[in-house]
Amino acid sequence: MKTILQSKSKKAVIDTDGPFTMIGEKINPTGRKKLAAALQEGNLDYVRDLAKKQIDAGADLLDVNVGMAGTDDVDYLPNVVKMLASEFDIPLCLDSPNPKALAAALPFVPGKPLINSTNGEDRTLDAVLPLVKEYKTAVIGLTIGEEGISNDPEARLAAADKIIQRATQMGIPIEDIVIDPLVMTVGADHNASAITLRTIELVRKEFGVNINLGASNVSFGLPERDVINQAFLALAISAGATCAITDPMKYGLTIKAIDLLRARDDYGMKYLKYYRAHPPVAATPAPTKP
């Protein structure tokens, strides 16, 4: 299954039986203060740098989330969309859970963006979904239902299958439909990959949708969280994972390498290509004594 995603003049394929999908996550204030600070003092250029170089490390998409304490994204999001729409031409994925923001927003993202996004919660059902048939976007789902986030992995598929069932009713075509099987922090809760794994290989047994990651989330508070990522990555898309809004400037060549390994690189053409324009930066060597 493939959902298709535009810019100006730009696609990015989501594609079940294609290469991995890198969103850009970097576009995001939280944990980042530089870019909390940027944004509310009205600077871009901090987030002109972002995506450039996010761009430049091979993102498919960029996700563009501006949300923070204190702040509207309802003004915020509009204006970041349109200077990241007038100077690249990359397909946006709009991150908000303000239905006002994204409708504020989609009206300036050229082509056909992704929406991340909506859940199993009838009211949030309710004030998204009107917005991914109106613009004829994609939409990322969360696997939320009313009771909140399930450890159950069944409970997860439930809130899946309502999403999928509320969108296709309302003519959403199921192509455009990403579930988000949601990625827990493994140490608040050693079974958190798990569950996770086992809802991914759940949905796309079931619906054969494409499938996001939230994936950084598996590690926060532990150390060496990059080693717990790699890992995890391998795993998560092994398993079905189709996408995920990722660091592709730490992951690029991570993620190309598990294509490779899943004969979904022909001959390694697209690693190697990717390894010249991205060589691993030589560790500076440690000072001799004298």
Contents of the next structure:
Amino acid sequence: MKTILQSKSKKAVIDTDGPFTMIGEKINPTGRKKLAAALQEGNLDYVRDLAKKQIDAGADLLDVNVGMAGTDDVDYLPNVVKMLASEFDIPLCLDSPNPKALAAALPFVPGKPLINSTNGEDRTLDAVLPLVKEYKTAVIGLTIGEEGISNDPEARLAAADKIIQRATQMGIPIEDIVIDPLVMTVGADHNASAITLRTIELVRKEFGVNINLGASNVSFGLPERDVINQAFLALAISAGATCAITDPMKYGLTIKAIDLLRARDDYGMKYLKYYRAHPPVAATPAPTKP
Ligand code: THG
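Could you switch over to the form predicted together with (6S)-5,6,7,8-tetrahydrofolate (THG), since the one displayed so far is the form predicted on its own?
After this comes the whole thing, all chains and molecules, with the earlier chain placed first.
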């Protein structure tokens, strides 16, 4: 199954039978004071720089999250999206839990963006799905039901089912629904990743839809986050995830390696091409004795 997103002139395809799709996570002020301060001052240089770096590192889409405590992203999201759409040609993933912010930003997005997100609560579905339909976008559905986030993979599957039923009844094509099985940190619950992996398998088997992850969430609060994130990406992709909101600078080559190891990269051409374009930064040489 293919979910096709579009910018002014470029396409991004999330494909259950193709290589993995990278959605750049860096435009997100959570835990990044410099970015939060720049956004609050209306200075978009920092966002511009993060967009360029992620595109250079092979991002297929850019996640755009400007949510900050004490601010309203209705004010920020349209401005940031306007700048990104005028200066870059890459499909966007509009990341806000606030349907008003999504509605304010959508008129400024060329092509076909991915709305991130709805969940399985009636109130959210009623607010977000009409936007998906009106603007002919695709949408990420978080597997959260009326009773909140469950630790039971079957309950997460039921939330996915509800989102898919409601959207398709409105005439939204199933290809345009991407399910998010929810990634929580194993720093707080050692079962968290296993629950996500099981949910991925259930959703893949039941619906065959594209599956997204906020992959870096898995390692919050632990040391050597990169190691955990890379191991998790391999497991989740093997289970059936087809795209992730992730850091393309850190994990671009890992993701190409996983594609190659899963026979989704003929002759390793994409791995080698990526490697040549982004050689790893040379390790700092050991100090020499005087
Ligand atoms: N599902 C969907 N959307 C999402 C999430 C999800 N959007 C937000 C989030 N989760 C995914 N994005 C991020 C972005 C950054 C980090 C984690 C998830 C992250 N940031 C570092 C930190 O906070 O410590 C800072 C990184 C830096 O300094 O650059 O880990 O689950 N649909």
